[in-house]
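A single chain comes next, written as C-alpha cells; it is the form predicted alone.
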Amino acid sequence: MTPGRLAALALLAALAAAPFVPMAGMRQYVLHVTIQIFIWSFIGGAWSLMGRFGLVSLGHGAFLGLGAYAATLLWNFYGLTPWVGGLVAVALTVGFALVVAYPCSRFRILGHYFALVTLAVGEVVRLLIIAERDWTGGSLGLTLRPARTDASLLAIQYADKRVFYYASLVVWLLGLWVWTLLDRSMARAAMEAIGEDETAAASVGIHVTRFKLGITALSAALTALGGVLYAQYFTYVNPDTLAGIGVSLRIVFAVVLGGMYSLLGPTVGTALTIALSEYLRVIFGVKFIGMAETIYGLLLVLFIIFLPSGIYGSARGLLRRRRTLEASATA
C-alpha cells in the first residue's frame, strides 16, 4: 500500500473517531463546525465540476435553494419525506439546470456571458422565494415542521449532532469519489478539449452539448443533495443564505482559495473560510458588520493574482516541481 493511501486510512479513521474524543465541553461546538465545513466542502466540489473546465458558474445558489426548499416544502406541507422529497429536489433542480444549460450551449454563451447568465438565474431564484411568502415564508425564511421525536429517521432529523456528522461526512466521501471518477474517465479529455476551444472539440468528434449538460446536470445534483442535507441539518431555509449572489460567490471563493483543479481544494478552501469566518465572529462580534465579507473579497483578489491555483493546489504543484528537480538530481 502506498505512503498516499495510508495517510489518507488514517486521515479517515481520525474522523470516523473524532466525535468520540473529549473536548473539554465544546464538543458541540466542534461538531457543529465540521458538519458545515464538510457540507459546504462537497458544495464547493460540485461547482469544481463545472469551473474547471471552465463554466464558471454565478448561480449555483439557484441550485443549492431549489434543492433546501423543494425537500422542506414537501414535508412541511405533504409530508413527504425527505428520503422521497430529496430525491424529488434533486430531479427538479437537475431539470432546471437543463432548462438553462441547454440554450446557452446551443448558441455558445461562454465565458463571461455564461457567468452573467447564471448570475441572473440565481437571482431571479431568490426572487422567485421571497415572492411566494404563503409557502416559502419570504425573506423571513421557513422552518422546517419539526417530527414527533427527537429521532426521526423517517424525517431525517435528530438531536445528537453525531448523526449529521457521520451523515455529512459520508456524503463529503461521496463528493470526493465523484470527483475522482470524472477525473480518471475520458470525460475529463473531453471537457478540457472543450474548455479550451468548443470548434476544434467538435472537429474531433466530441459532441459538445452532450458533454456540457451531462456536466451541468451532475454539478447541479450533487449541489442540490447539499441543500437538502443543509437544510434537514438546520432545520431552517432562508433565501439570502440558500440562493441568489451571496452564497454562489461564497461557494466559488471557497473554491479559488483551496484550488479548483485539486481533489481536497475545496476542503481546504472552504475550512479556511469557516474557521476565518468563527475567528471573526468571537473576535468582532456585532461591532464590526460586513468584515468577513471585506476580508473575504480582498484575500480573493490577493490569491486570484498571486496563487491562481489556490493554496492546497499551489502546494502540491510545488512539492511535485520539487521531488522532479530532486529525482533529475539524483539521475
Given for the second form:
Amino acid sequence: MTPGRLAALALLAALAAAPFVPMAGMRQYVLHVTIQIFIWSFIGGAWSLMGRFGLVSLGHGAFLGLGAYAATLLWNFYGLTPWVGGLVAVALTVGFALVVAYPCSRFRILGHYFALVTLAVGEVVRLLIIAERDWTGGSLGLTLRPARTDASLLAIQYADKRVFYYASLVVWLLGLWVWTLLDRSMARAAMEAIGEDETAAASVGIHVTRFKLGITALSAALTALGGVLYAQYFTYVNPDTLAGIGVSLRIVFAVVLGGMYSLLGPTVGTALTIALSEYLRVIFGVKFIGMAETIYGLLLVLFIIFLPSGIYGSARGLLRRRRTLEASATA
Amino acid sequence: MLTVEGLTKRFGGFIALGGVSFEVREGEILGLIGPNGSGKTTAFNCISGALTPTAGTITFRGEDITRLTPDAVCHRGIARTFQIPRPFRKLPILENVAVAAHYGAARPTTEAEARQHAREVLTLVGLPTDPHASPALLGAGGLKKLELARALATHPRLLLADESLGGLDLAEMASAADMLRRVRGELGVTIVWVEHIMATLMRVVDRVVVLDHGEKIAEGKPLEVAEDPKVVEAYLGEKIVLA
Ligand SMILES: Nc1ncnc2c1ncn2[C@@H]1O[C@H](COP(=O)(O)OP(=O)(O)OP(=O)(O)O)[C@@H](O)[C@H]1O
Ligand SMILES: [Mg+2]
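Moving on from the form predicted alone, kindly provide the form predicted in complex with its partner chain as a structure.
Shown next: the complete complex, the earlier chain at its head.
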C-alpha cells in the first residue's frame, strides 16, 4: 500500500470517528462547522467540474437555489418526501441548466461572456425567488415544515447533528469519487481539448455541444444535490444565502483559493474560508462591523494574486517538483 | 471520392470562394495551390464543416456532407490539419493524439485501443510516445508532425493537409513531403495538400488545382500547370522550379 493510500485511509477513519471524540461541550459547534465544510466543499467540487475546463460559471447559486427551494417547497406544500423531492429538484435543475447551456454552447459564449451570462442567470433566479413571495417567503426565506418526530427518515430531519455529519461526509466522498472518475477518463482529455480550442477539438471528432451540456448537467445536478442537503440540514432557505451573486462568488472564491485543478483543492479552499470567517467572526464579534469581511476579502485577493493555482494546488506542485528533482538526482 | 461543386463562401461582402469545383480521386495526392489569400484554407474549412458554405455542394463517397458539423465530417473519414498548428497544450503529446483516436473513429474504440493506436501513429510520424512528453517541447517541425499525427489518428480516408511549410528549413520541407508520400503508401489515405511554395509540392503530387482570388484558374498534371500562363501570372512570375 502506498503512503498516499495509507494517509487517506487514516484520514477517513479519523473523520468517521470524529463525532464520538469527547470535545468538552464544543462538539455541537465543531460538528456544525464540519458539516458546513463538507457541504460547501462538495458544492465547490461540483463547480470545479466546469471551472477546470474554462467554463467559469458565476451563477452556480442558481442551481443551488433551485435545488434547495424545489425540494423544500415540494415538502412544505405537497408533503413529498425529500428523497423523491430531492430527485425532482435535481432533475428540474438539470433541465434548467441545459436550457441555459445550450444557447451558450451553440453561440460560442465563452470566457468572460460566459461568466457574465451565468452571473445574470444566478441573479435572475434570486430575484424570482424574492418576487414569488407568496410561496417562497420572498427575501425573508422559508422554513422547512417540521416533521412530527425528532428523527424522521421520511422527512430527512434529525435533531442529532451526527446524522447530518455522516450524510454530508458520504455526499462529500461521492463528489470526490465523481471527480476522480472523470479525471481518469478520456472524457477529461476531450473537455480539456474543448476548453482550449473548440475548433480543433471538433475537427478530431469531439462533439463539443454534447460534452459541454454533459459536464454542465453533471455540475448542476451535484450542486442542486448540495442545495437539497443544505436545506435539510439548516431547515431554512434564504434567497441571499442560496442564490444570486453573493453565494456564487463565495463558491468560486473558495475553489480558486484551494485550487480548482486538484481533487482536494476545493475542500482545502472551503475549509480555509469557513475557518477564517469563523475565526474573524469570533475575534471581532460585533465590535468592528465589516472588519471581518474586509480582512477576509483582502486575504482572498492576496492569495489569488500570489498563488494562482491555489493553496493546495501550489503546495502539491512544489512537492511534485521536489520529488522529480530527487528522482532525477538518484537516476 | 470527394466532389466539390460551385463552392462559394462570402464573408460579408468579400467573396473568398466564388464557385469553385474540383474532384479528388481515390488514392491520389492532389495539390491545392495558390497565392496568399486565394481561398485554400477557406475551402478546407468548408469541406471539414468548420465553416458553412454560402452556396455549393460537397459530396463525399456518395453522401452530401455540405452541412454536416465538423465532428460528423470527421466520423465520415475526412481529417484536416491546421495551417498554424493548434495543439492542445495542456495535454501531453500522447493524449493529444489518443483523444483524436478515441473520439474521431467512426466505430467506438476503448481508451486502451485509442492509446495504442496513438502510439503507432506517433511512431509513424516520428514523435515520442512517452506519456509525459508535452507539446511545449516541440519546435515548429514537431508541432507540424503532431498536427499530422492527430489528424491521422482519426482513421481518415481523406486527409486535408494545410501545410504552409513556413518556418521549416529545406531538409524539414523535404522530410515533410516524404512523410505525406509515406502516409499515402502505408495507410492508403487519399490526400489534398495545400501549399504555396510550389517547388516542394510539385514533386510529390499527382495532380494540381490552382486557386487565385477564390476562383479555380487551372487544373492538371504538375508539369502542364507550371507552364500555364495564368498560373505564372498569378504567381507574379515567381519561378516554379521543377527538379
Ligand atoms: N473568417 C474570416 N472572416 C473574414 N475573412 C476571412 C475569413 N477567413 C478568411 N478570410 C479571407 O478570405 C481570403 C482567403 O483566405 P484563406 O485563408 O482561405 O487563404 P489561403 O489561400 O489559405 O491563404 P494562405 O496561403 O496565406 O494560407 C483572405 O482574404 C482572408 O482574409
Ligand atoms: Mg491558408
